[in-house]
Amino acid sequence: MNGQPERPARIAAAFRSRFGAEPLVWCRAPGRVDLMGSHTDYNLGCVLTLPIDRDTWIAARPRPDRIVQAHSLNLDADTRFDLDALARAPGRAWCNYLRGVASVLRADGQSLCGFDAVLHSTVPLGGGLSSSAALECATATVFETLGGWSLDPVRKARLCQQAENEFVGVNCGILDQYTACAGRAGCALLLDCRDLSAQPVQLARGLQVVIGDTRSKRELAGSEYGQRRAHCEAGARQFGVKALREVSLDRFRQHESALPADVAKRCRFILEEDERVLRMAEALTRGDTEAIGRLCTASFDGARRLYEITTPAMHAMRDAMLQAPGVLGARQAGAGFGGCLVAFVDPGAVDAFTAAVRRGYQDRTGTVPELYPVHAVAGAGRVDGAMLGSGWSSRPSVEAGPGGGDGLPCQTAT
């Protein structure tokens, strides 16, 4: 369900068959793969980060209640509950993304409105690629456009990500949500996490980005994600700084060999794949093969080696990557633990690469690979008439942009 128009048909479908009635609002937000910049955020640093065409599509209509029903197409899977009685459910249900989002907009003092909604997603469930950041953002923006209200992105971004740390239980960093919220169509972009800010990184031409799912799928709640965090956490106190942000690679040197071994790995790791952040930036833009080559491969050696997040899976990926025609650098995306890698490939190779690659992985592992070129575009907002197709772009409910200003009240549902 990729295509257009396909893809609008299929949820619009899906919605009149749950609720008997034509959607009013349809809203999205993106994936995104990190180029360069894997665990750095939570320690505020930087990350080259891609905002991607792989996005979740909410199609909704306001209720005149203070319901929330909601059906996953990914999932074939069904959520209810009240906006005045958010309780967390149990486990790692899908819905605790929604009730966060609704729990930490209600607390940030945001009108809700109640609504019927049916979800779609292209971003891998579990592949690193923040499916979850996806979700949240989308569904913020729903709850913007049906309120009449606006958010700014970053606000946007850390009341998601609020609702992922507090609610929902994992405690991860700005990255995903800020890339969901704040992306720009055509860029990635150089995000500074200590202060948010965020400059537009153009590729140069010549430059592919791929995805490659090893179909290792990944969960962060409960994970080795929280040591490694908390090795982070460990090494800034023995610093007497806030975060490894503060802490420079020469005074790190300098003072390594006095922490826990695991502990000094996981700063070392952290430290210098925060300069390969900028560095790839500047390779980027240069179009500098060589340099890209080199600092995936470095970026890679270190997530292996000192921050300990590969495996087997990402390793035979990564492998067949390598090996394929077209390639220039290929490094892990994402937490890592499975998931997916991203390779900078030749754009007239693109095929021929993701042909070999497919054969390499299944080869190794006995598993059919997902891979799929990606390009950058805007973040979360309501989806247009363009993407919706053709008998769609009239309706004053599907316009560009973000959502808020012209919202549809909650009493016009019928």
Ligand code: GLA
Second form
Amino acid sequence: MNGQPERPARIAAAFRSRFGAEPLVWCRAPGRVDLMGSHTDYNLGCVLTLPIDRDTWIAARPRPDRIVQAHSLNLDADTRFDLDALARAPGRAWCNYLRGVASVLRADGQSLCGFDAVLHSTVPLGGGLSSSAALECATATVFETLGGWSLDPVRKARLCQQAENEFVGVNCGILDQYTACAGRAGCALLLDCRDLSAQPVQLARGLQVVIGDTRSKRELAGSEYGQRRAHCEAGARQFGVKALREVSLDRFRQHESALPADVAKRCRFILEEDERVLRMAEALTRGDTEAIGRLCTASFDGARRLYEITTPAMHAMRDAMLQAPGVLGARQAGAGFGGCLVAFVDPGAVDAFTAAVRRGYQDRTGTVPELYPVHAVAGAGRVDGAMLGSGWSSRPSVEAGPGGGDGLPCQTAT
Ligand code: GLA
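Output block for the form predicted in complex with the named molecule, input the form predicted on its own:
Starting with the chain above, the whole complex follows.
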């Protein structure tokens, strides 16, 4: 159910059966895949990121009170909470993403209103393609739409990141939420995490991005992610700067031997990866396939030897990708520790590539992988009428932007 016509019908039917009415607003936010720049975001470096055509949809209807009731079709689970009593649920419960977003928006002074909602995501949950950020940013868009106000996408991204950092308790950088909020259809973004600006990067013809999901568990992702951050912060302290972005590779090389071995490895990776981001932006724009392959190899080698975020499943996926027809390069995606890889593939060979990777990965691991050829889509917003199909596209909530005068802003918002 990825963009297929039955998606809105299935969501609407679930909404009707739960809440006895039609949804009035449809909001969405995409997942992402990073094309270059692993772990550079929290070092205030650059990342090349792609908002992908796998997204989270929320169909909602305002309520006259301060209650949010939501049903997740993916998890077949429900949540209900009061906007005036936003407690954190124990553990990593999915409802914390909704509550967290409500909590930061409220603290930011936005007026919130209660709603009923059905959620559906085509971003694989917990697979390293930012299903969490898609959920947060889609939730913020529902509050925005029903409240009749509108946030700048970068501000919205920062608030959603804050929800994840402070409410959910995951110390992520800005990459995921920025991509989910500020993505543009048809291009990658060269995001500068120091000043939060982004340049569109148009991929040359002849390049298809294909994601390979190892379907391996990412259990260590939390603790190891925190450790990598700590090593980078220790490195920055040694150089007397706020973040590694302020250290040049030359300066690093002069002082590398004085650093603890682990810290030196992490810092080297980040500084080299940061340089690769800029080179990759050029290579993708020019369609320089030789450079794309070389940069992917260097990135994966660094992730393996220096940042130590690769796993046997990731090695198997990369080997299968590099032996498949039409491949131009393949590297890790997201935080690593399992999850997905991203490959650049000759568009004419995508079917042969996916078939060969499926076989190759299964032979190596016994697991059938998921393979997704992806395209760049716009960041969080209302679901486009064309995506909803003829049964829904005439609804006024689809036509107007947030606060667009379609009579939705909730009367009881505070
Ligand atoms: C996760 C985090 C991001 C980023 C990536 C690694 O996806 O949420 O902020 O650090 O890992 O690049």
